[in-house]
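Quick heads-up: it's one chain on its own, the form predicted alone, in structure tokens.
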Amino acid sequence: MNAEARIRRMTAVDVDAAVALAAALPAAPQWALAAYVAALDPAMRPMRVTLAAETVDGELAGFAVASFVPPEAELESIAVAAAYQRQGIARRLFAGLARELAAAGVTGILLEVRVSNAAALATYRALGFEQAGVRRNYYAEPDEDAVLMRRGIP
């Protein structure tokens, strides 16, 4: 598939597609619909940046969510539909997040990822993240350690 997609703010119209996209990716966080709705609410704390990658056909190719309390942010989720992976969409979503977070006064971002998720670890390293630690038994079903990663935002 063609990776032509524009990066834009995620809206309530995207929520059902985001839930379906994440459900199709076993390694993606499996949030309830209400969690996506809350992430879009500007009154919720911590504040969040939510971005969507939309194809020329209007399909949701990917999305990203980061929460922040300056000067720190947490990348809560970044997911790209299987048909659009390895085409630069995650990189473009992260670049959009980084721009918005920097404008909000964020200077660093962290994330956790399953130690077994080699594809995500490689993506995060390619995005400039470095391992900052390990959180033992962080995940359940299955029980697994989390790699804590961090990077600065210029």
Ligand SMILES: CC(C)(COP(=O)(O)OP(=O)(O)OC[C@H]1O[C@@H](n2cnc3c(N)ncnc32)[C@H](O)[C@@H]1OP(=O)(O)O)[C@@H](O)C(=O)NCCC(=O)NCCS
Second form
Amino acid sequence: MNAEARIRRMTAVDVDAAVALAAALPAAPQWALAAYVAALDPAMRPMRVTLAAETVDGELAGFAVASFVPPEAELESIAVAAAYQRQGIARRLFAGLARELAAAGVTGILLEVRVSNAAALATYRALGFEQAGVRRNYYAEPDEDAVLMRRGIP
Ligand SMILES: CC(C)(COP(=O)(O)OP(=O)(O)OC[C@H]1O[C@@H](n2cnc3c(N)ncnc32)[C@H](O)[C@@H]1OP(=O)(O)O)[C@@H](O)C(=O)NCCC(=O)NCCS
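Starting from the form predicted alone above, please write out the structure of the form predicted in complex with the ligand.
Expanding to the full complex; the earlier chain stays at the top.
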């Protein structure tokens, strides 16, 4: 079941499922397939940590992508399929990211989120992020401000 979803590195086999998972979530960053492929390429800069949550049935339940240039990182994307939300998967994905980022010498992580994305804002606050500013008209379609949030990585 979902609580047993395994957190592991994302690989090329996850890319199609990640595109489909995000497409079903209007609030999720909508990356093209090529963007996931690039994020998985260890030669690309900035470097990235990419994690997947896989159910016991082998289904992709969620994923998270962070880029980093020590000592700072940016949470670029995190998404959990609707059927698996509110079961602690984002919390576990973030804990996995934080572990890997800390090992790489990262001490802080930033993110931007639409002001209207109440679920994501609540998640980030629950994960210990604090508001660090507002970026006016950061988003298009629809035009919207971004809340900038930051958290230390101990
Ligand atoms: C944001 C998102 C990744 C959270 O994933 P999740 O696996 O459901 O989150 P978790 O179960 O780990 O929740 C951790 C905590 O965050 C808070 N939280 C999560 N979703 C919430 C919601 N819809 N409303 C209020 N609080 C919420 C809770 O405090 C929760 O702990 P609790 O369930 O013990 O109360 C998920 O809602 C999602 O994929 N949304 C669409 C994509 C998106 O908006 N991504 C971020 C773009 S910037």
